[in-house]
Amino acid sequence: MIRNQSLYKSLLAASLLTAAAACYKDKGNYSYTETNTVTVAISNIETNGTLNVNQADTLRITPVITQTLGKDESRFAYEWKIFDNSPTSSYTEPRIVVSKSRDLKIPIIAPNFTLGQRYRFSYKVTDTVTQITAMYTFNVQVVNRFATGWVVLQDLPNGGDFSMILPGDVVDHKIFAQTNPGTPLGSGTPVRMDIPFPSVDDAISSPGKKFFVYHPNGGIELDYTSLKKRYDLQTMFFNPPAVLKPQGISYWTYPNQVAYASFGTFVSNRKVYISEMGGYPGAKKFGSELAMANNSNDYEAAPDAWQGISWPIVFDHKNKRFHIVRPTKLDNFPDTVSTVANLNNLKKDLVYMDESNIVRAYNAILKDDAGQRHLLRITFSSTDYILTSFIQAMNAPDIEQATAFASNPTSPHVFYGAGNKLYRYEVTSNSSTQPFTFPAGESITHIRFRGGPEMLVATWNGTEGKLYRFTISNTGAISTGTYIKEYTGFGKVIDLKYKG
């Protein structure tokens, strides 16, 4: 009992004097050590930025490492690592690291890396002396070299085949040979291509853009990644018709809706089939050919149909019109939709039509039975089928021999080729220029504008075929009074498109 005590008294004490200590006031006079502060950054990448990659490329970065100490970088360690951070992977794709150097140099090729995909990067640097590390995180695209650029559909000796001139100016040929090795691109003189604007979700193949070859008797679609061949255009047709002779397919959206397309028409052998897009389930294929409001199908549509208000029209070669290209007919035009020309009976053939530079408004060069050309201007307003326009006959000389046509979509002008001569003809005036004569044994064949300031020319000398590259003012002119790139060593060029 009296030992108890003792003990009960002493850890008493020892809680008052635990207690009193607690009272001392910390004088904070401490010396410290600066540690080494190490940041990471990547030129030209920003944090959590993306990097476009070319697939097989070698992704070379030389990361910028800071220091607050200025250490030897021999005592740190260096880890790149690697997910795939695409939209439509999981949450539980493997964590790869690639390199453990201080700088990357990898090739962006399978199996770690596949066309197409998005990858997380994430560079680690740690100081192994006092263990603190810096991060640098990024994303890198995988994408095709043939991404965006110009391509040159070609009638070569062994058969049709594109070229595409490149960012930078780098111009490649026979890519799809290069990407479909064996397979050729179809029987025949190719006959055009299409690269739609929208994206297609049409459940037969992929959601995204479409690229099209044509060929005399059929067609193909090819993967607009990869450009490899997805599929002969039959498989785009509930029930393809007997005689397959593509002539143009466009896409179209609803005014205001542009994430995908609503709307397809195929022209094949002149005769129009369309495909009606949607979030139904099912593939959206194209169906039988389409007749006129009369059900006869004695027409000739134009290969391109071009946005309306809510559908489509087309031309009709042979009845001289246009029709409004509906579900399931080519319908006529109301009454009132134009005061000065009577679009269910122009009496005059359509030689060439495109945008202009106003919106919904579309310039048609139209051919009486005399050989003049006329100049209709279709206006679509932007709430109904009414519809305001002009037509007048066109002050442009040479026209009648007139190769090849081009709209500029950023002042209203229409340039024109004719042999060797190119014009430029000026709506708002009714006159014309001739702002530049190629080579004597040119003769233009393609004029294409790529927004308002590029226009891309092709020529044809019987022997060779040569691109020629412009920069237009916005005023429609020029900029140096010539062409600021030739690129040669073409074949004779059968259609020119921007693909981006």
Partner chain sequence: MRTTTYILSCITAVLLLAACKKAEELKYQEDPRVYFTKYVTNPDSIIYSFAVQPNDVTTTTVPLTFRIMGTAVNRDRVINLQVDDSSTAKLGYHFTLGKLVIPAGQYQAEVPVTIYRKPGLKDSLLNAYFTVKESADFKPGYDDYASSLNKKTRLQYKITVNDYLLKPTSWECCIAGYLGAYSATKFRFVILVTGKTSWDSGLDRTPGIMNFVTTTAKNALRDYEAANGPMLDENGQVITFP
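Every value quoted in this text rests on a predicted model; they were computed, and no experiment measured them. Numbering follows the first chain given and starts at 1. Compared with the form predicted alone:
Scanning Thr328, Val98, Lys209, Arg145 for the location where one rigid part gives way to the other between these two forms picks out Arg145 as the hinge.
Having seen the form predicted in complex with its partner chain, could you now give me the structure of the form predicted alone?
A single chain, with no partners or molecules, comes next.
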């Protein structure tokens, strides 16, 4: 019993000491260690949390890192991580670490980035001593910087490639090499490129616009958006011809079917091939070489096909005539189609032809055996091959030496270049003026219009290609009397097209 009482007293004393300690006033004389807080900020992010980055550009980001204590970043670790955050992606997309540097420098190219996709970026800064982290997240949208602009196909010392004059007068060179690293554009000097107007759904490639580049013994189709090579042009045939020398590919629409092309023409090695889009299943490829109405294949087609009424027309250099391109043959024109020119037997060769400033009307420059140039105006009615045209010997100085032509789509003029002189021929008055002369030693190689106001002229001086941009008034005159922009540093310009 005494032992138990002693134990009781001891416990009571301990309890009283504890109570006393609990009632003791806290004087607040502790010492604290302040924690270093880190925050991260990145500029140029849109209000929607997205940063738009051009395909093939290099994304460079220098984050602003703020600390509440000091400025020493030596003990920090960094990590940049991405995953596909497009609307069609899932939450199971893999997270990829793309950098462990403080600042980001990463090319926006495959395999990490795909044009049109949106990616979620996370940037993590870790204090390796305290293990406290700061995180910053944002989206990156990969956009197409090559969506619109002038495409300039060139012959260069190390092979063909193309440049683009982008909006804002930004010039980007060797784009094919950028978008197709390690892949040559083709063998030999490039011949031409085509960017047909209508969209095409041929079940060979994705529906949409087409972009072709030709070389002497073949050619390729490029993806219209990414500018990556899709395939060689042999893929477009059910049975590819033994010799493929592509000259021009055109697509056309029926008047009541404007969403996608209704048929296509492929001119290769001076022969014509056709593809009908139709409603049949499977790939809509080009068939066999077409023969003339007399079943002969003894013809030499010009590269271009032009819209007629229901079917296009092509010119035959060997027989100096036009043909109507039908599904099974190159057909003749009705004998009553014109009283001023026999399209089945012109007895003149074609030098140049393109759309004029009048709907369904074409300016065709022909030359006779003596070398005289003639302007033939071909105008098709909306319902039949009724030709209301005229033909006139051209009053056009130096036209025999002309190396480039372009019809103004908004006025009755044809511009042409001979040497370093730029001429303007007026169809309605059959007269010419010389509105501009380029520097000595430069020769005009190409002239192209974009709509009515803008005209681009390419020159070559033997070592460098240049481009000059003009503004053309409603009356067909050079608005300022001279060019408004000069672009330098090109190879020899082979072709010019506007991509838009």
